[in-house]
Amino acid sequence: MGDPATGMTGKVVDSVVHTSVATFYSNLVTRPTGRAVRSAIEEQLQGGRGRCVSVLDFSQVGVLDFSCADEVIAKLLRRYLRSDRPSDAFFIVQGVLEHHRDPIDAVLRRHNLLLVAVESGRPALWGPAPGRLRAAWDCLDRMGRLGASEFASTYGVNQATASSWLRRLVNWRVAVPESFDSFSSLPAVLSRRDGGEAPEAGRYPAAAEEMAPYGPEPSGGDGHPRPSGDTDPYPSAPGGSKPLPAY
């Protein structure tokens, strides 16, 4: 059952698919190996109806090279970012170790992608997110579930601006919409699906340097897609030169 006051539904996702990546290969090296793993993951998601969270577990993976990270992570994310994606799937990786991070982060930055990763038990946003987008994700991650009005109040911006930034997280598949203006973090969705409580505010103490100010960014577009009705005019394609406005 949903909450009629907030418009939130009780069923945010229809299924969760857990995949131990080491089931396919314990060492992910060479591009053909990466293609085989990605194909197996996509096959697991075929035929699913509704919204799905795919949890990719790297805890038993030994070696991960850059070519496999490109095939397994980057190409998978790119396919499910497209409007003609095979299914409404969101991805989160867990069990990532220090030696996994460099190749994954490198391919995310090369292809301008974002990914939620759980490292040492703590979720983080990986990839080249600009400061204000990262601040939105950090806020959502701490709260677990968040409405645009709450975000607007936290950062002192109008609700249209708050909604715009939260919807960008959805566009990049690192947050899940619950209703028109309410959103959940991927870890919170998994927690509720597993029968646990939604994470509470302040679940992770935020260091000051992690709380990017919701103000101007350095010049240059961030390359992230803009939802319809977006309120700020910064360029949406890489290489733009117009600075982000302050609110």
Contents of the next structure:
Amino acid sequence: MGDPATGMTGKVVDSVVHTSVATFYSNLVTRPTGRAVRSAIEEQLQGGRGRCVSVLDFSQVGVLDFSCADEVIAKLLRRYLRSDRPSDAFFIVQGVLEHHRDPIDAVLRRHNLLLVAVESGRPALWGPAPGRLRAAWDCLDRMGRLGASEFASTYGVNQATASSWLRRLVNWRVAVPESFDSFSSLPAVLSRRDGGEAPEAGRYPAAAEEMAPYGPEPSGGDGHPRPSGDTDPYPSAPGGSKPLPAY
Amino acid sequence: MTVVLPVAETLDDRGFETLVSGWAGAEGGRALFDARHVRWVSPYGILGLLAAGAAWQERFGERPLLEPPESKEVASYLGRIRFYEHAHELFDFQGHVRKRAAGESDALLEITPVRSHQDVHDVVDRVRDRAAAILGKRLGYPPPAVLHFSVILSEVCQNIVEHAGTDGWVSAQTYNWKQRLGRQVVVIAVMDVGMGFRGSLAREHAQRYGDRWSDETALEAAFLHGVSRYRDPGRGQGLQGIRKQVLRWNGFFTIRSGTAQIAEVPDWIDKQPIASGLPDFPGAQIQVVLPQVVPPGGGD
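Having seen the form predicted on its own, please provide the structure of the form predicted in complex with the partner chain.
Time for the whole complex; same chain goes first.
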């Protein structure tokens, strides 16, 4: 596993943890291997770093089978989707190749999960997202950072609806809240480590060593914007042992 | 009393069924598997012979005898794919047998025991270079195919480790299916004589099916619906993933377990997707056949 590092990533997250998932095995096959990889990732995320983005690098992974993808990706996302998640981590996978897509996509669909993946340098939303949620993510990905009012005017919906859609992305852990009604895409959060404002597709921290220390968590609270009540965010805001989201 | 079980001249999936008929109808005693007249073997057929020997010992508690093939070519081939090494663990031999032939095997994957997850890793690691050469140069598959092929191998082998409750074997070979297809194919065979799909799924799912619970419904549940014996909702994806990939390659994928068989059937093979009422045989017997790619306009 790569060394965890704390990086300057703007005001949205406290740290970025960069992990090469192929450190132990170049071929990620079998469930025990997947469990070992997941445990190592979770270990890196322990220690109360506040909100963090975990970048999982698949570029050195040869074979990825369905069983291992289920153990590494699905079980990791499921655990951090719960309200009792061990830490406030968001996940993005990079370096994924065409042959990784099938097993990852299959486990995302099986469990109704979403994941931001960077394939051939371009970020994409993987998993069974409904059309309007995907549209919201696409818009956020293009803009990098987005307020609900901006999104509302772009899509011709009222602000409450726009806010609801963006919050759903946060609840799915595929967008990061900046303030009550402002949101960032995960690629944008990573790109901003260089001090730039606009995200640039394909630009990600190449190595943990590139990242510099960062200060205290800006949001103060738990980092999750509260639904205003006039919408129906789905999945609902974290709530203990509630079932996993389903469409 | 010695029960003679004749092994078909062509020991492939059909030859295996003949063998199973004899096995299922036997009532005990010392078995002699008479393979003297075998002229041709497929990975499925030869693993079937090992499985039949293991199943005989399991069922009747007596180590069977084996008369090995007389054909020098077949005997040499069996040596190269390490058949005799594994057969010596299961059979007593009549006649002289070379344990291992000299020379490098041209098999994609020699007969390899599957006992643990580490064995699955070893199989995937070992097959990569040969698979790349065979799939790419001989069968016309694009370079990433070797990775998809490895996923298929991994998942079918894990089926043994996760569900059979016993050891099994895997083997893969490429050859020309002149009569059936007129093209080269890669065949993967994986077998065990463990609890089978019905046994594996029974505790979690039999009650729901009531009187309809059988080898056939168990295979349908796993093969078509991704049902697993584990409550973990992530289980059962392996077979679905294999089906999807085999379909993309217009291949054939079949699982036999107990008295039933289920298959993903391409247009080039005349076979029913589900068969029941077959002679009962323990465990699971899996075969994947991947055909040579026909270039556009190449025809069959």
